[in-house]
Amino acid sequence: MIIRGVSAKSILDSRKEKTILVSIKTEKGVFSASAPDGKSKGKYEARPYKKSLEGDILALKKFNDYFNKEIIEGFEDLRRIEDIVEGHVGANTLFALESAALKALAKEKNKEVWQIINPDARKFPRLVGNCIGGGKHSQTKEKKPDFQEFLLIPFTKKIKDSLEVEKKIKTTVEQDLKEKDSNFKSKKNDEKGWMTSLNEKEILEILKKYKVRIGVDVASSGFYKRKKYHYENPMLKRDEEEQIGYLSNLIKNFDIFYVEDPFNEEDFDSFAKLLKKFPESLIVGDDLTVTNSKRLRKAIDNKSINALIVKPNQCGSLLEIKRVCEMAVKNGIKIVFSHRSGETQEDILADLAFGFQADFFKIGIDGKERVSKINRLIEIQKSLKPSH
């Protein structure tokens, strides 16, 4: 495949934010990927941006002449790609990039997109949903949950048989909350979870009835400061020891399956601690780990987490989360691909989470910018089918 030109534009997010799209002409058409954005990010993401995206834009028209003409044949050729952008773009440009180089070599070899990364991928991952949110994807002057996501973990592996249940109980737990909770105006959130005024251990107590596993974003780095988690709802400061203590009785009493982000960024040791206590739960790292090998090798290390979240957008390079999933698998660690909360409508996540055999796909219930992941991997089991 060779690259005859490159361009791209800004487009708006599902929060109506401005993000990119990038474009690839080579001889069959042209090509385009656009990225999504997090607004609960971690510190050590890669920067989005090189200094905004109207410069990383530009960077890519100034760049132009040195794409043309380069050849692409194989996944690990997105290396020349590397080379040629690398200290000039951030890393919501290189993902959109490095896709729509996939899509078009995909084209070219007249191949899905998944089988340019691993053509003998046969596991599907099981659905992740988020049903209720909080934290800092929902914007209210209201009282809401600290916890940021409250997550559905379906015990069927056909996605879309998965997404039936998810979206079955997302609309009894709306019931639910009208009569729990008082302030409840069905309204959703940047993630198109349910918004509500009520606790965790409240919306616990919602989830814990329907038959499937449960799961919670902490997202704990976010009301995380001077050595105390500073919860709101109710108001009260927990040190890492209350914080153990709380999270190790919430895993117990409602069976919670899946912790993401515990504890805060930094702290690899609160997370090994709470994951000898519950080898069997998957204890998840997210900005403890940021989509990067040196995190990820550093929570291996420490014993911190049993699974980690993938996140394109947060390194950028493709090569880089084929390191980070290598890296995984080899040393047991479960693998969930997730979206973020600024969400486009690009579905090339689906393929990425299949073609590196992720375990999970943590993605929302509804919205068309979510749903249309989920039903290209629909689509990708579909094909298949006759196969198996």
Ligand code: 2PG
Contents of the next structure:
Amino acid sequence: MIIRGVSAKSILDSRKEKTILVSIKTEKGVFSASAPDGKSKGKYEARPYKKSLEGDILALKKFNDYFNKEIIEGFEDLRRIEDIVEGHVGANTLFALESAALKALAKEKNKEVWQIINPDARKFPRLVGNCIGGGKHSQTKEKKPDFQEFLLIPFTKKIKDSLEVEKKIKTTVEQDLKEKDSNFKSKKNDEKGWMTSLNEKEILEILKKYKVRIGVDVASSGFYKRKKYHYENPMLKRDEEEQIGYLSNLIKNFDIFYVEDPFNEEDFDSFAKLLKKFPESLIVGDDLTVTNSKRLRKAIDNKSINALIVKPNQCGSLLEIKRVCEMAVKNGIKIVFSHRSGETQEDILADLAFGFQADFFKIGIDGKERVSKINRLIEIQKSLKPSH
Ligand code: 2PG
Ligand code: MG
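Okay, that is the form predicted alone; can I get the form predicted together with ligand 2PG now?
So here's everything in the complex, that chain up top.
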């Protein structure tokens, strides 16, 4: 496949903030892909743009003539694209560019995007759905939970059925919140999780009655300052030991299956202590590992996690994502492909999650930007039906 031209422009994401859309022209047509954007970003994530979105658009324009000298025949040839733009664009731009290239390549080869990554992929990830939110994703002056996300993790064979389970529970949870939270206004946050003034214990008390596994994204780097976790609901500070104690009680009392970023992004040791106590739960790195193979290596050496978040635009390079996924599989670490809080209707995340054989797919339960990706996963599952 020969790339005849590359162009980019800015579009608006689900938060009405600017993000990049990249288009690639080949003999077969024009193929576009856009990048999401986060709000509770890890300190070690790659920058979304080198200097600015506009600067990256100009950089791609400048390199336009270099692309048509390269022949792209398979996934590994993304290296040729990376060699051209490396150091000149940020992770959002690189991810959108490589995604558009994969779409073009899939068309060229008359295949699906996931088949370009791994034609033998068969296992489907379990959905991890955001039901109630707080932290940085709920912009409000009123009280809110300090934890960023309360997640539902159903287990059904069909993705379609898991989505139904999530939707049903989320609707009933609205009634629970109406009863228990006098400030509740049926409002949703950035990821379409319910906004509530309840705190994490009160929320978990509601969720524990449902027949589904429960997860939380503590996103604790967001409220860690001067060696303490600064809780606001209720107002109190916890040091490392107290944070371990508090989380251990929650995991025990509410049978929590999935715990993301329980500690600050530098604290590999506390992650390891929690994992040692709860090897049956998933202790998940997000800001800790930022889809970066060096950070993952450190987490593995320290025995800090048994699951990790993969967010393509944390690093931008699909080749690095492949390295991260291979390292995870080799070391028995579960892979969770994840959306960002600012999303577009781009659905390639589903192909990537399936192609890289993710164990979990973390995504909102409603909103067109989230549902487009679940629908794509359902479509892939339907297309493979005879063998299932
Ligand atoms: C997270 C993500 C997605 P953001 O912390 O896991 O839920 O949030 O995209 O804001 O980094
Ligand atoms: Mg997270």
